[in-house]
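Single chain ahead, written as structure tokens, the form predicted alone.
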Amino acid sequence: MHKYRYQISRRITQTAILFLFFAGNAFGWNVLRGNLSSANVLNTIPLTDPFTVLQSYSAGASLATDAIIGAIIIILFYALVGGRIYCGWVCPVNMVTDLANKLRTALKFDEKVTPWKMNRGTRYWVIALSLILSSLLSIAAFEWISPIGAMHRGIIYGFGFGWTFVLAVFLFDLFAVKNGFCGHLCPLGGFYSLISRFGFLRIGYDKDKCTMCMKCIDICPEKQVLHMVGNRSGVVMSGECINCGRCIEVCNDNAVKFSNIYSKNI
């Protein structure tokens, strides 16, 4: 259990926040109303994806008062912790793409030879060519196709043609790309990587420690967050890392733990 700590950590948190959700739903709860896009605490706090508030104003939409404060919050929240944590702590797709990989490596996908290569830039091009459409059309262009809402909102209301937007990254992470629409394609993750460069938490690197079997390097959703493991100590800087901790349980060395920015001593 102590080797999968992070891993069910994480899954107890994607489920708890989604069961929240479809209790406000289906029981009336008021913890956590709404979807990922827009949600409200308690009936007090608001909570919106800055990303969404991105789209509807380039859009041409008004945009509300508590959506504009929700998207504060949660700048000011992952700006100040660091790394693409929803991403690994919060997004259902991630249970998705874990399972396509978990799935790949079992069937040896990744000793054969698969049909793209696929640059992780390519999310940061999905961020502007989403704000442009989403200006072109008058729409939040994205949330439309998004397979973070439909799988979201399939869970709490029930799923109709959005299935097939899961299916389709689940294929997808299976068949063409490890790690495909998580670290790739997806301008959410992108998004958030350049809002939370700066945060806190950190994953450090013990060089001292360190035996280079490399596990942590093949583990890792986001490989080139760990650049300095056998070069120098240090902490991941690139708001790229989703902060999983599966690097720290694959290491034997203890010389990979969370840490923070202005950490001396890893």
Given for the second form:
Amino acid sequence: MHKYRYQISRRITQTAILFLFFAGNAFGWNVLRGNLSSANVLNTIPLTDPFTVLQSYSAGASLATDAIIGAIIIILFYALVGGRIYCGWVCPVNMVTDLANKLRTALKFDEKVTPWKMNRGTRYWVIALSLILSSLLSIAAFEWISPIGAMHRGIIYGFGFGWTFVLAVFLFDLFAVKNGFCGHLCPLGGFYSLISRFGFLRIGYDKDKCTMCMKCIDICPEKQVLHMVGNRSGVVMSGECINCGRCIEVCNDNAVKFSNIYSKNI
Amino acid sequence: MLKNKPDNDEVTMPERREFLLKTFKSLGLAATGGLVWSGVIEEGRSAPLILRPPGAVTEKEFLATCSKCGMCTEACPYNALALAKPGDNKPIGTPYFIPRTNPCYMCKDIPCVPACPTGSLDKDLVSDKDENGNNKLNINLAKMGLAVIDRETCIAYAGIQCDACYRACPLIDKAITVDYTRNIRTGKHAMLAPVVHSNSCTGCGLCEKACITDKAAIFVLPRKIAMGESSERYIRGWDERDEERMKEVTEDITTQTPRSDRSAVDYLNQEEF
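Given the form predicted alone above, I would also like to look at the protein as it appears in the form predicted in complex with the partner chain.
Everything in the complex follows now, all chains and molecules, and the chain you saw is the first one.
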């Protein structure tokens, strides 16, 4: 249980948020209305996905104040808290890609076959492409094909053929690139990497306690952020860390734990 | 000597060459992805017959602003609105309604419109002023579509008495009126034929829902599809409001054709006749 404390908490927040959205539509609860694109908390606080807003602006649209306030609230929250906690703790696609990754590890794909490699920076190209296409076609381009949208809308309002989007992500992560969607392609993840670069919550690493078992690197979906492991003590400074806490759970030496950006000695 | 030349080249500026090649490759891949991506979007976007909730801005603005949050669909007390799912062949995630199964019941407080956080459903488009000059929601201003009648299948046009659409219309005698005419076929009966008026019809679709034919003979289409556009030079002189448009015409709008340059031949007044 202790070994999965963050994993379990993450699943609880992910499903609870989805359930509250679902209940908003199905039973008329007012806690959370809408979905992950735009929402309303207790009929008072608007929340809006800032990347959707950015795409709408590239598309040449002018938005109502509610949407802009909502986007500012979300940006401030994730920028202050730090890490891609949206990806690790909120986004439903994380559950799908985690499952694919688990299966991939269990089937030992990467040991028996040479794995496909993709550049981690691809997501930033996809962000640029989203904005360019949005302005060329005057629509929010990523929202049109987003498996994230297809999944949360599917759960709240019914899937239609939306399950094919989700299955495609699952198969891509299982057979093509390890952590392919969330760790390489998703522009929303890329966007949160950029804005949460200076946030508070960080993973701290203590070299003195570390026994170099490399379990944290093995489990990490964004391995590049743990480059200090074995080299020096410090906190993870990359915005690409999703703060999932898997590295903390697998560490038997108490060398990795949640820390903050100001912490000098871990 | 010649054999060494390529090697030399690579040694002089390997980083620069690699950088250029990498950039080029990434740009090429991005272009490929972008082409496929925009193809998917263009394919899904062509849903000209989609009907939007009341107060929707123009379709182009709607597609740019709608965040697909579904709060309008949740606000609708009749569950008339749905978000387009992949496979519905409509712009994914945007709200629409199908009048034959679930028309718009034209709620007085229009709950779907204030629910919209992005302004894709614009309150101003469905508001007018009350006696104190304050903005007041008025669903009768909605322009979701326009009801169109297929006279060949409408049984009222065949002389059978039916006023289902007329009775169902929330703007009865404004949006739908009944034309009383003589039934020429029998010579002794009346024909009570429904007629839709575009200046009052909101496109709610209650008529389409009420229509008794197997496939509705009266149905709602987006106004852009259902209506023609008369050229500004045709003015109904007997209609005062239309006559007003004359004042707006500033420039000469005479049609110029290849024959316009030649003078008309006044052959009737020539000697031969």
